[in-house]
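Just one chain follows, in the form predicted on its own, and it is written as structure tokens.
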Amino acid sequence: MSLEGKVALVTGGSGGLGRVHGLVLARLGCDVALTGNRNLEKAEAVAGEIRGLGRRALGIKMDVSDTGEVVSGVAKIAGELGPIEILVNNAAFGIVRATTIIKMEKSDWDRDLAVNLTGAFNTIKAVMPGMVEKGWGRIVNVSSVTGTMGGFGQCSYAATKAGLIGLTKTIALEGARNRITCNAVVLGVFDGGSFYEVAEPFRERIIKRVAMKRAGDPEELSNVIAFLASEESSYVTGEAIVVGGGIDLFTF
């Protein structure tokens, strides 16, 4: 399975699980940008590991929920390293926060709302017409078992995460004689990221929830979007795949 030569975007590639996917992508032949918002120099120093691997890298700073910025980053990364052929959709707020709707701010969900579902709704807006040009293009959006099974306290990010899956679906048939294909990583519990920012009772909690008792290992997830991105999974669209360890499974 290669990649080589193909340009890959992976947005909240600052840290946690978007540094691994765009480091597994660049170890495959992928020249990598990433996006950082708050976390800018932390893409570039992750931009910096991935130009150590002998492939062309790219930190930048880019609000996914702000249009200006999607269209101006896309085509500075266009510029720089040629047009985007293999998009990731990484970044995402609020999984760590535990309200209920009644406490909630609204603010809160707008926010939400406006990173993990519009700011893949801009990122898609923005790389595919480039795709359909090539008549060639690979979607991998990060979704969870959040939205497929609900999370007490996580309305906003459950919301966005089961969208996510809705905008797949829909990207992929309308992608699909353009040979673009479009699919979500449905993932459960990682060892790193965000997980870590969870109180370790719970945390402990989540774990026995998984059928193989464990946290899955980043690259764990990023070689099943690594595939995604590839032509060996050239039939492959519209589908939303659980990378969680048998999370959704019934366990006692």
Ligand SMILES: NC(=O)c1ccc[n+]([C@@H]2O[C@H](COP(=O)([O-])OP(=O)(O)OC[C@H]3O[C@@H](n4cnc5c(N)ncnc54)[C@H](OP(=O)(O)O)[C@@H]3O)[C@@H](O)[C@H]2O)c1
Second form
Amino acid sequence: MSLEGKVALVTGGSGGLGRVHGLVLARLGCDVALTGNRNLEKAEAVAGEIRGLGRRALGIKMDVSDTGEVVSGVAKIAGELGPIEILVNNAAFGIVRATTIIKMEKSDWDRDLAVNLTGAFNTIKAVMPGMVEKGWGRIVNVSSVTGTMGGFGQCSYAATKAGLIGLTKTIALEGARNRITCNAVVLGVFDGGSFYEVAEPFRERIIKRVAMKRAGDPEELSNVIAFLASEESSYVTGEAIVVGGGIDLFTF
Ligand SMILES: NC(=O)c1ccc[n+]([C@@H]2O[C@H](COP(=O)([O-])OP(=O)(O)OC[C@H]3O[C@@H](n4cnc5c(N)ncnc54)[C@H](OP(=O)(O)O)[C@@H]3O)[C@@H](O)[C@H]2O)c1
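Alternate state requested, the form predicted together with the ligand (shown: the form predicted on its own):
Next comes the full complex, this chain leading.
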């Protein structure tokens, strides 16, 4: 499997899992742009790691909820690396918030939707015309089992992760005639990133319900994303693929 000559954008490349996705795509031959929002320097550091692998890379400030920043960011990436052919919508907010709907502020709901769901709308809308022109594209949206199973205290986050699945299937239909695939990865829990913001006793309780009794290594997810980003997945589209070590199985 090779991504040689392709250009990828990983949103949330300043975060725990986004960093690994960027590195794995780069190892397969891809040039990679990574976005940071509050922590641009982390995205730039990952870009530096990728350049160390001999690929071209760019860390870029992009608030995905800001349409103007997305449009200008995508244009900047196209100018420096070339048109984006692979988009990984990984950025998210409110990942570990635990606030029941009665206590949740409307402003938190609005922000989570703006980043997690409208953010994906913004990036897809900005990159898809280039993919149509090229007659090839790969879009991977990062969802969560919270979106398919619900999550106590996570109404906004769960709604956005469920919404991404509907968005994925629709973009798959709209992209099919131009060889653009769109799939979602539905995550369980992974070592690194936001899972470590969860208090340890809760982490242990979550891991107990995973059939494999462990959190995933981020590369176990990045490898699935890389497959969905490759030519080899050309007949897979509109799917929501659970990568969770059996977190959604009936364990007891
Ligand atoms: N880790 C897990 O176990 C797990 C489980 C299920 C799903 N997920 C999903 O996996 C993805 C990555 O999670 P993670 O664990 O790596 O979380 P993380 O380390 O907290 O990273 C979150 C990323 O999202 C970016 N982000 C937040 N608001 C943004 C905005 N307005 N515009 C652009 N970027 C923004 C952050 O950038 P800045 O810091 O630069 O602002 C950061 O790069 C998310 O979609 C999450 O929902 C993770």
